[in-house]
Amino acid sequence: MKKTSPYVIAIDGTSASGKSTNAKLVASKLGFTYVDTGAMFRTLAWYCLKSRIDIHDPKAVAQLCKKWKTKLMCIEGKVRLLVDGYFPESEIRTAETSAAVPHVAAVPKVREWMKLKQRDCIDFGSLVMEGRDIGTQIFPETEHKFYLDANLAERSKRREAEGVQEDLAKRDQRDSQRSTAPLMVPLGALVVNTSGLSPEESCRLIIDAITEKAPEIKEACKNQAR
């Protein structure tokens, strides 16, 4: 019998390890909804900056996270969080609002607030969900977990290619370290190593990875490539 309810494909993994690349092209390979869950806390953190909130405050950024309005939104494919209306696309990737993220992600009550939001996600059909704590968190149920990595070389360059300087060793330990959802390998998921390969190599085996388990969706990849 084939599966009637949503899929959701978890991609975690560290950063610069290629998870929005690879999440985006499964999404379009199979027709799926993408989310970037990042851009959720980055658009709080941004939020935050822009109420003149004090990051370094806890119950500040906790008390903000519960007021403010938002919305989740599917444009062409992709969940958008809305905040009064709107979705600050080019705001959420400065090098501010980059800073202010790891401090605001580890709230506890905020990563609450988002697990909520995020797992409201499925109500726009099947997803390919990207982040840190999707396998471990978020959908923990889901049979089709990833965690994407590369060496650290092959990280640092990548986010130089993208114009970005940072020290991801120190990210690393600080996502790994966090006491609120730290970044680990979801139990039963596949783990990808990129090093060395190119987006259509790495997502060719999540793609046989998670059809190898749901034969069913190998019709939606021939429906794609018609």
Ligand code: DC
Second form
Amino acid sequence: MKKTSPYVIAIDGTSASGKSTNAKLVASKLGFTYVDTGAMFRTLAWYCLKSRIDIHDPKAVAQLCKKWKTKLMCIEGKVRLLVDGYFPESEIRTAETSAAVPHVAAVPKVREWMKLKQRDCIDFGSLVMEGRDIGTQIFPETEHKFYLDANLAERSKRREAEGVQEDLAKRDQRDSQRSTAPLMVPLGALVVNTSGLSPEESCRLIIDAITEKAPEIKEACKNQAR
Ligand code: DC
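Following the display of the form predicted on its own, present the structure of the form predicted in complex with the named molecule.
Below, the chain from earlier opens the complete complex, with every other chain and molecule after it.
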């Protein structure tokens, strides 16, 4: 039987544009492994705070990132980055960690480290990976690139519904203007505006675009569902 190499579906976009919802849905429909790269940056931000490292000191953050003890694991179809054998699931979502993460994510050595780890995820098979630089920096070679966005009012409403008050315009600006791996539309990406679309509708657009380029994925999914 012909062995195909794993597929990578890259989903980038602004905060609260529906990246996680869509990436999880697409991964589940295609039977691919889901990777939330934001959670990896959040884990480092949490670990810096826990270790009392100054997040405004790029050298100190880079030093910590060089020596922390981590392991990638795939649990129920999702990749987790464990630190000292622990995945800080709730800790990485606190307001304190959210405020710290853009500083940590702007450190070039951190981004180099993350790139290697994120590329290692291919060992778990075909991936749906969400983030800010997946189509531009992590897997620029994939032909399945998506950039999600929605209008600011709708994105703010979504965050509020999750109980999070956040200045999204400020965060987008910081993510787009940093000098290393800024958020941008990857070359060749399909831009999906999720304003007014249900997750099922936007996910359908994404899956249709994937299977148009790679019809064999549709066949594989049909066989899997049998
Ligand atoms: O997607 P998120 O809100 O969990 O991301 C947390 C932060 O990490 C956000 O400020 C952007 C940053 N990030 C990044 O710089 N690159 C990624 N691939 C993923 C997230």
